[in-house]
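Next up: just one chain, as structure tokens, the form predicted alone.
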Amino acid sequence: MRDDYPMSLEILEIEKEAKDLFTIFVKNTLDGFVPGQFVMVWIPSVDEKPFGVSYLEKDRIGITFEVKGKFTKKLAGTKKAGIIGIRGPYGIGFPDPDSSTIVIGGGCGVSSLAPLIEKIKKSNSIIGARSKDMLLFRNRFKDAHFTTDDGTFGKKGFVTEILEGKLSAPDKVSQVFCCGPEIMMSRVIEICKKHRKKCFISMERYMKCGFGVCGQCMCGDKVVCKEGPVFESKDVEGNPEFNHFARIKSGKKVPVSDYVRWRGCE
């Protein structure tokens, strides 16, 4: 499917798979998707908002999503056979993986990198979180580096310094896969310019379109739905607005901070 007007599908199931973090699927085949697109979802006189795709199945497809707003509220009490609208998929996704990629995620940016740890050692998936019960993926990837804040479950502190120490082991890695909150992502970036090393992440900003008309998105020069989310790290590396500032519904550019915090009341 690639459509720029939404599709109406049934809801099959929704999966709780930690707190305040559920999953949606509906019949769908997404042909011609690559990890790390994004689709539009629409909820009828609601709204309509990007996320990611987190199962990708022979004939169904799974979008999980952190409860925050007015948004994701509706969304999470949707009932079993609800109609939502889907279109896309949009935008540029990752490379395709190879046997000695890193997939590297933090909170709920580990969902659009689950169809990509699908396709790897498991053990080359690092999966963060601030605690056991906000952990996602905990027994579908059980083989991989698991920490918390708090520590909770697996080593306690950041997916970071787990990447540290496998990028500094003698084993070849040829890339880096990233998605997560931006201070994340931009000590990733750091990590594997020391190391030399490829990386390539997801970023997140709000979109209205999902096809790049509309601006919305921007973050400095880039147009995130149409040029990303993916972004290979030396493309946003200097860029002013990344982990710096973003665009709320308005339009109007503000702290990293503050947009994380209104994209919570949305």
The other form holds:
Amino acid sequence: MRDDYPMSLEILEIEKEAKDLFTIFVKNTLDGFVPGQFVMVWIPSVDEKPFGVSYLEKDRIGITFEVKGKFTKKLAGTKKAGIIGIRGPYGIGFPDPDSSTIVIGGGCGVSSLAPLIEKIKKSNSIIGARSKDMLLFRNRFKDAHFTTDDGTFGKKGFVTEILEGKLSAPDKVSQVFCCGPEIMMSRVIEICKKHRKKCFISMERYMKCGFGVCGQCMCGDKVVCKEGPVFESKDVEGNPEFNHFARIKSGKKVPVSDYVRWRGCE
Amino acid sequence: MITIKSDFLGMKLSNPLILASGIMGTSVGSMNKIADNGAGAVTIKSISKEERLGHNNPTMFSFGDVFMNAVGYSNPGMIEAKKEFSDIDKIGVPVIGSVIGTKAEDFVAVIEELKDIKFDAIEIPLSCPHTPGFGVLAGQGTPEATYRITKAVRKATRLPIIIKLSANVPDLTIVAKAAEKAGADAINMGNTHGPGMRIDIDSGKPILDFKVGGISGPAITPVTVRCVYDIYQSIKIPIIGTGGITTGRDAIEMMMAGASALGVGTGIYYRGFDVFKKIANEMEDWMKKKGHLSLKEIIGVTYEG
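If the structure you just shared is the form predicted alone, then what does the corresponding form predicted together with the partner chain look like?
Starting with the chain above, the whole complex follows.
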């Protein structure tokens, strides 16, 4: 029989990564975690939300988040030795990267890819953000490609432009892993399709159970928490809801842009 | 030839296993998945007049055989539901529409708004143990309220009506009879139990954000079996047994107590989406071993025996 309740853990450390971006570290209690899987983070008496894991060490894990709504404000305000609950890991993660895998992270999306970037040649990773002060891991992965929308760090423009360049070059590329805004992932899928490359993306939806029971995170015919959050692009191509609709807390289906705005306040 | 086909309220079911409301019933996509995994019929997540956000997380967790939830009837409301479920005829099995309300008029309003949706039956839960304004907390489980709400719903629809009762009432047979008298076509015997509560001892806080929640999972099977057995001979309308069914043995046991159909919800957590196929196969294997040809030979035998 299984147990799926939050295990309470002391916060070992809380670090500022960039503007409004923090990482909390707790003891590593995850059994067989695969990067791309997620955990449910509980702040007692506040709420519980799904997060990726950005630091996967033998003794501790790190969870990187952007301070946006009520929950992440509380999380950023927790102190060392404060208690949070963790349950998981849940869902399907990314496959094992090989030496010719390209990893692309946009905004906070790079956090769930970071344990994979640790494993690969850093120059095969592309990390993008709106601006330098919101860019994650520029000291952690010095040899990665960086892009900013406003050109304040790295190349001015989007991660997809670097990807196009890499796929057009004669270098061998086996597959592409990607996590970021759905509009960006959708574009990455198109580019990979054009170049006939395998592509895996990681989806985000509002979740309740996290283990495939409640139906809250449905995206078309996909149960995101259980059959994802990582999907091979061919499994979401033609999905009428991917990059178009998502469900808010009541279960109401709204355009992704409205969903993102709502999530920012939650 | 062994068959577990079921004719239930005019619905032709490939097996008596019905997806219980509240689990994977949010969309046509989710219910299609359950139908593909062998359910005989599916029930939508309950719809109220207005949109409801429900409780904050954690809304669900488990400790071994015990599963707890306090979702708080989150749903998009009847206007959105009309869009969401407009193409339920794409689902390959019968679909039961679950409707909730705080007053009898609310149930009627939702049923009227959803009248063009091709439901095969309407289910009325009067038994949620953990949502203020609904079910047990609103006194909907008393014989008087059950009669009044069932009567109002009866006037509002020609579809078969299933009244979903709570195990947490002292006079179960009286409530079941009240529903029958008011025109119900079937009883769904069993919602989650409790409410119960668990506290995280490191923070000293309740795990469920709503503090208390309904209990489901294999642990509650004995209570459901007893409840089905209790009401079986007091009413003539058929019973759906819901609560704890996880294996083929549980399913057979519930039918021996008097259930004609079976609700499966939390079983998905314990055995996956294909819990329906698994239970159906286990039922058939058992029947083969015992020489039973159809479910009619099993339903209610414990009473006669």
